[in-house]
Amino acid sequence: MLKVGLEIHGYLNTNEKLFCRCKVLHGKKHSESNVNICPVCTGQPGSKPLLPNTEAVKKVIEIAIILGCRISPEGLWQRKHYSWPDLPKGFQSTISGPHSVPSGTGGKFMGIRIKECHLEEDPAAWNPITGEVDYNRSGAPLVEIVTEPDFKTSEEVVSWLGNLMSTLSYVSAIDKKSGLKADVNVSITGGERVEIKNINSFRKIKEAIDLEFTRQEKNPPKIEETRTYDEEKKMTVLMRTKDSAMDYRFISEPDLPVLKISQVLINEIKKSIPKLPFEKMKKLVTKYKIEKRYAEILTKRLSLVELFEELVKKVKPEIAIPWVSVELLGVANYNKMDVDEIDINPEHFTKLLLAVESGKISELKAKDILRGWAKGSSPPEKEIEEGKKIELKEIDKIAKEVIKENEKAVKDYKAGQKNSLNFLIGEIMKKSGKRAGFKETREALLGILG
């Protein structure tokens, strides 16, 4: 039987590093290496860390609460030693290890037990091929979430991770643009545990688990190992035998005081956490009678579900749902943007949908207006007035022109090719500047064609 546990590392969504005032910037934001650095995050002799970033501490507590963990009132910083070029001090400062109590312990999230979650700093980025080290991310605040080996399939792992990231996005706890890294622990009945290090996408996590499961079934491991996933060769590769806590030589960090967490702070953070996806899902399905497939789309983003909840104060849910879950997402995808980057004022969107609902403008015209909001919405009254539906007699006039210009399509329709009717409708709507409604256009066209 397959057993899988995860050690998930996520970049906390903070402005500054954990023990210095250097800015935290990840991924494509960096124009060059080694610019957001100082003596502290590069481990210069004589440099001392500042007190831990308060923003990072609160984020970890927030995550621990969401995961259902017990919050430790005290956290002892420890030095976790290992000698790699990406760790200039020769150790990592972390609230974990044999002499510390992690920030959160004993939780449960969507049926999976959480062993612990804790705060630590990120190493630098080392390129083993060129030997270059970029310290821009050195000292960035990380949360590590450790699960028990409760997963039974790779599909279960990927589904759970998706729900975890969606939930944490509700409180902006994780820097989603930086993604996550996961160490995946895989074992089968009768074999020792194997850890696969630093996998950075859901697809790779699934592939690595499936490949390692197949490998272990053929030859169950006799000793614990640390391996890496070679995506090109589609195999896991031995790195070393598994390190133990003793190998890391954990000692208390003399330069950092015990981190004390008051119950007052914990209560304040609890009150600030919004309703989470599963709670929003229940509300959408029960109160608004939304189909589960649409509810799942909405609840993946807090911004989407909150926008929907604003719209349905004045717009019928059945009208609002396709515009938020399909049309708005379509605009984001077309412009290669994250939907959160589109600044939509709920009041503007409400006026647009009410114009559609009342029949003042066609859906096609409304979609045109929505597409124009890719860089931010604006009051739509003028566009609605200019784009309001035309009279039936004008639709009749345009329809006759289109029929005259497309004799072949008319013959094809009369010969039984139904798609030709949709072509003619499209031509009429195009010629009307999308001011002709679909229903009215179809009725007018059929009336002429007989």
The other form holds:
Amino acid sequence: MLKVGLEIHGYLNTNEKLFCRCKVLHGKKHSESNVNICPVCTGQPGSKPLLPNTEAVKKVIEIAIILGCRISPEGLWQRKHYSWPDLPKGFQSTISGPHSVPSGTGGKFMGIRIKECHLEEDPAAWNPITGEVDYNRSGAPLVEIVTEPDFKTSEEVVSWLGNLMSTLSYVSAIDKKSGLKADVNVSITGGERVEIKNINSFRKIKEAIDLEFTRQEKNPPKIEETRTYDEEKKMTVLMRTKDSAMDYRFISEPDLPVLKISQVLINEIKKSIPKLPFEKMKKLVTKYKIEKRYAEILTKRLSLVELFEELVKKVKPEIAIPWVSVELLGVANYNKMDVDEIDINPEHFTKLLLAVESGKISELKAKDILRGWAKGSSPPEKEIEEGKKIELKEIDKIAKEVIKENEKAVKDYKAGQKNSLNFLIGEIMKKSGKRAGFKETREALLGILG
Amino acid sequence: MVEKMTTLEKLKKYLEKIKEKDKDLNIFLEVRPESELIDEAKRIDEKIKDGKAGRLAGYVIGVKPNINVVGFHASCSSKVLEDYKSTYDATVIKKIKEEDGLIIGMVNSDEFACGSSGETSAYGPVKNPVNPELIPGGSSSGSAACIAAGFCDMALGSDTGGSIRNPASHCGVVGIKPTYASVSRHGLIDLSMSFDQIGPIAKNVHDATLLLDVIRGKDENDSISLESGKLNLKELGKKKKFKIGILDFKIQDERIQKLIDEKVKEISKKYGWNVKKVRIEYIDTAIETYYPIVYTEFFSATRKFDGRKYGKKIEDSCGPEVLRRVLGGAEITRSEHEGRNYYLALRVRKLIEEEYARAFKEMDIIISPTVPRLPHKIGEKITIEEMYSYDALTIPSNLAGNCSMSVPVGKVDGIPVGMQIMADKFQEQKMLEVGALVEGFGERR
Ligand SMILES: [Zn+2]
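I would like to compare: after the form predicted alone, may I see the structure of the form predicted in complex with its partner chain?
Okay, now the whole complex, with that chain kicking things off.
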């Protein structure tokens, strides 16, 4: 039996870094390297941490509350030492380790037990090929969430992760767009635990778990190992075994006071947490009388609910639902992506669906445009304009041409083979560049064929 | 300003002296280009003339090389950082500049402030201006020596276990270790973060007090720093009564204790001070308590010197004392020890801190010699235990986190001896007032 546990690092949604006033860059967009830096986040000799960013502290507490954790009233900052080019100080500051109590412990989220969650800082980004180190992210506040090994399938991991990220970004605690980093523990019954380090997408997490499962079944691990996922070779690769495990030499941080979390603050944060997406989602399903088959899909992915909610501000729900729960998922599957990895701007999607709703473009054309958004959506106005439905007169003209060119199909239709009509409709679609409306085409054909 | 000379005249006098004598004394690592210094001295003199000058106008100041000053090498007297040039000013430097202090350059010290003799510098040992055959003490060796040699008016040192007071004592100058967290450490390159404090060294209590008053105070860039009130320089030298404790602690060199005892007797008689002996439990364990903490924190602090950013990896390029501490720290922090040594030391430290708090409920000041022995000859082989024993009387103040200072009170064998005057946390005003009265009895150089 497969058992999987996760250590997830998410970017907290703050304006500033954890121990200095440098701005944190959010989203996938990257500016020039080394713009948002100072002596603190580059670890210049003699620099000291400022008091931790209170926004970051609040967000971690908020996360701990959402995950049902006990909140520790005192956070003892620790130095976690290791030597790596991305680490300016030679240690990472974190509220975890043997001499500290994590910010939150012993929680549960959507059926998975949470061992702990805590606040820490991000290292810099090191490019092993060029050797360049970019400190823009160095010192950005992170939350680390550690689960118990409660997952039994890779699918379960990915959908839980998607919901976790959506929930936490829904309350603006984390910045989903900046991505996540996860260490994945995989073990099978009778084998030792293997940790796969630093995987940064849902798809890769799923792949790595599946590959590791197959590997372990063939050859159950006898000692604890740390491995890494080689995406190109589609295999996990050994980094180190337990014997050579890293010693982080944790010590308490002498340069920072104990972080006190008062019950007053906890209560304040509790009050400020908006209604969680799940409760809200249930209401939506009732409110819009969403069919069961769609509701089931939606409820597995909060990101889809969020998107749906945005769309129905302007688009009719009955139009929005199939586009979100069927069409968009189809695009993700076709591109072997997770739906959360597709970067869709709700405004773009709204414009697209309004064009469908008003009959300006055909559904087929709209699907075409949507398929082009696998790597991120773009404003659809131009494509809508170019793909505008053609006039009835023109449909008529094309229909006549198609009838002429497909005598056999016409004969078949007249002989009672109703399928042939669909074939003819398809031909008209092709010829018109998918710009003929389905209903209009059908009517035109029937009119001519009698 | 005490002297009538202009800043420029004084600067020129100092530069002349440095040129003449520093080849031998090895005090300065880096002197700012002369033209720059002269321009700034002129600018300061202009300000003085216009009555717009800051409180440090007219003072020429040397800086220990573990403090960041933009454009200077904060080498920590080490090869490890020989190419490191500061990109920012430490908070204390910013404050000095704002008050028109003239920073003349960086002075030599023990490597990464690890030492009590000035001999561990990668740039050669600093000599004691009083007697160049002797060590000046350390680790702020150059900071004390530059004052004793008459190279500048004031200097910044740092004190982790006595590094300001110890060389001040051996060189016959005034050195202050402020209360922990009262002076910002932002820009001070770490030795042991829970002890390190920047402090002033000067010719007399007045100047040292003035510099201390400028540099201290809470700083956002040092999260543990605390606010401390203004010092009142006008109170210095006024006759006042104090309750004095003489530390009951047997030291090796009885001549030193005798000198201190005599001075206290003499002074207390004149001012009517109430004097009695005071015992502080556990201070015989001070050195054993201090070093595990220093090793641990120093190991952590030096992880950034991994050879990737500042050119050299510390383990490959440092001297033996620095290496001893790094390796010691690496051993202490191994996870199999579960932090026992470090956390045990922190507990003993707490006991000592409480002992002092108790003592200061009964008295204003605790007096002892600053250093229990006279300085050795440069190059003379002494054991590590002997080396560490130099700091036996200064370390307790760092463990307790209180304030203390060394004031020259006389000589033994022609070598200056300092009296350590210690007060409770944030009781600098009291300490300085006592220091100023004691100073009046010292042998004027
Ligand atoms: Zn920064």
